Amino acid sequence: MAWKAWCGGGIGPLHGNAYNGDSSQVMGLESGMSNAVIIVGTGLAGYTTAREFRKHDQRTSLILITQDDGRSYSKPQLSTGYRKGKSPDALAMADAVTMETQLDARIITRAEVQAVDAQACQVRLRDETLDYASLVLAVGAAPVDLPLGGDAAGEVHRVNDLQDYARFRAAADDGQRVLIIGGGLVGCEFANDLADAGKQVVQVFPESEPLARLAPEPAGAALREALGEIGVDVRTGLTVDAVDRAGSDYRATLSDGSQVTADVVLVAAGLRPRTQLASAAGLTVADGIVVDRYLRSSDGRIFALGDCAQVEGHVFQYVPPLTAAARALGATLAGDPTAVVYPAMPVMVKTSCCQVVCWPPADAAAGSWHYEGEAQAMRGEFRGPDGQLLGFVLTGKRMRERMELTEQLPTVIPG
């Protein structure tokens, strides 16, 4: 990997050092210049790295900036609190102030950086520019836009934050019939939730059963059985085509030329990472912003971790591999550098009315598929030809086997 000059002074990559491309050598760096660590994004990657900063260094300046309010929650509930009852304010763990105070830091709300310019080392908003040393991207995602038409497609919801959660939350509260369009985890979760709450629930989606970039055809099937119990009327093999009002409804046109009337239409397509401020400022993009195991863009002052970042060819949108990252991170930028391990980290689907977890195997894996029980109690194996384990599903009642397969998986980030 290329270095471009270094800029400024303070910690950058290492405190009170920089990086000469070799994470074992160090060298001086000026002084007088910003030593602050700027961290783009307060979701649960950019405050989970910060957290992880402060164990290790208690001294430097560390600034967050964030398009919201700052608050701190954890987004897998988005998808799991309305049968709970759970208000934004609930799901909020900490306020953007109460957030300055545990963190030391000072934390920029509703502002977005209008640019990052990677050779000054400054990072640009609207009313101020400030210099860094070390710059952390972890902006996100954002949902995948649907070609719908009808006059009411920019009325759909997307649930990807808690401001968008609080706007579908008092959606839903006023209407009794959802559409969801999306058969994915998110999708899932949604469905199960709203059903269990005693919405009348519609999901729509173009793939033979759910869960389909997730786990294979037998599980998927299962949790579709356990979906149409709990009384979503699950519709695959389709899409939809157009979102128009009725009156004081929606009417959705399905592929197949069928309607659906609802009160309130939710789009959980997936995610794609937002790479656009990493794109302009010259850093290599590819399915996320690339970086090595140190967390490193293509500029060794610029670090990216969560959804948005691309880890050694590696996109993972689910809360372990962050983890990992951040702590791996945060000691990197306190001036011990860190290379992040990757173990199998299997994903958990929390659909209440059918558990499934999953480690699906790699896309070019050689092996095939054996089963075991069904329905709600099936466990399924993917071995290669030489019989080792490289991905596993488990419904229901099987879930308390997952340790056991966890530890056969090979790692994939190793250390």
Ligand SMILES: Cc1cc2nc3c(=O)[nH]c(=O)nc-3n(C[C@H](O)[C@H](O)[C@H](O)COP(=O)(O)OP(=O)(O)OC[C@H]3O[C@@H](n4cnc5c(N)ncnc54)[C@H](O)[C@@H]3O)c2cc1C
The other form holds:
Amino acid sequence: MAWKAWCGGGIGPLHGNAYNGDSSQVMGLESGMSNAVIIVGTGLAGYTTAREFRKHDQRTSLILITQDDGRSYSKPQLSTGYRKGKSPDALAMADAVTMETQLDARIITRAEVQAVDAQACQVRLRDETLDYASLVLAVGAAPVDLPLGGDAAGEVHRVNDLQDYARFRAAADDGQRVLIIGGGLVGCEFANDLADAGKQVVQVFPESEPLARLAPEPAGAALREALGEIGVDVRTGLTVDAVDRAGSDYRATLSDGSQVTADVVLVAAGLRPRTQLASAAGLTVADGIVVDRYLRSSDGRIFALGDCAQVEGHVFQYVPPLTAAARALGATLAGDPTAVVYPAMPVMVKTSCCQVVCWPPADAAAGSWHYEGEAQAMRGEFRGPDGQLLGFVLTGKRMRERMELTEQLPTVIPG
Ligand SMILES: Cc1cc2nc3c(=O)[nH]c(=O)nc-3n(C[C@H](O)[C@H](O)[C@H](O)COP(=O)(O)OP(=O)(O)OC[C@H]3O[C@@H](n4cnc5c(N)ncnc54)[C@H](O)[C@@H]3O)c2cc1C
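What would you give as the form predicted together with the ligand, now that the form predicted alone is on the page?
Let us now look at the entire complex, which starts with that chain.
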């Protein structure tokens, strides 16, 4: 089955058409209408979708639009790149011009999509309006704003792209003392990386252990101890209320009244899906842009994936889910509707002082955790009342058991 979609025409199954590798055959089109596929975003979700699409269709015009410079890079390396001395240029794998050639696409850089007109099938940039037959929103997620007071609250760093990384690196090069606000995966990875690079790191977060939203407490405690052993001053159960300038230093005031003096402050407090474009276009939005298993939004010509999307109820801000989604969407955009399948995709925390891999059980899951071993050789299993494995955590030496456990987990979105 293939879908037929055109502006003003809606969507319906198109039967009995031999597919010849040209998606204009199924995407589109009455004369004069665009058959272009437009992808907004050149992060891992946007570029992976483009690559997957080109495996199926080499003829349809493909346009990518990004508000950044369009360099292709692997975002997970941002939190482990400092100690390795990786400059932003070294982390970039290809510039936008190279990507245009690789993908046989037009890539419009430093251009914010200001609006999507879902009725007219158009995206509006400041200087240009473009028609699409299919539109993919791969706009990622933005750092959560913390309610920080103080006269230097606007000077804290957040690292969510190459440009942020460049600014943070330059600041960290100039100072020795780094305050990290946040105890999730990204905060812990930066703490580990910077401590390994010889920085004095203080890490502050409100939870009782790191990785609170990802891993059970014993695993978080193992990581906290390991971070302490490499010199990170981990302060749990505290928030940072204000960041002020004190001469050339920053002075942070914590919720217990204590103060931390630092040269650089990094906030790693989570990311919120970018949904504004979608909601302004009238698409259904909840925790992310709501899409079905075909990555299709409430408008059948607009798709979403990656950090901005809520796929069948799941917002996963990791690489393996977006890779699975891009593979399915690449085929769908080329006229072969393909549903995404999500197996369980455990999350690796790249903290060399104590590696952690975890698959948390669903929030409402009944069951309990059982542990073997401890600290940097721990295996935790979360089993339901019927004995089914629903989640697990491994640390350090037990990491090699992850395949065996992953295979026992239920599929998240079955085929
Ligand atoms: C420091 C760090 C470490 C991580 N480590 C891991 C890890 O070890 N393993 C793992 O699986 N995941 C990790 N992640 C998560 C993973 O990197 C992300 O899930 C993934 O990179 C998200 O890709 P994306 O394409 O959805 O979003 P992004 O990379 O944020 O891309 C969004 C794109 O949309 C563009 N855009 C947004 N709005 C507009 C607009 N209006 N107009 C035009 N363009 C727009 C942006 O310019 C950008 O090109 C990490 C994340 C961070 C921040």
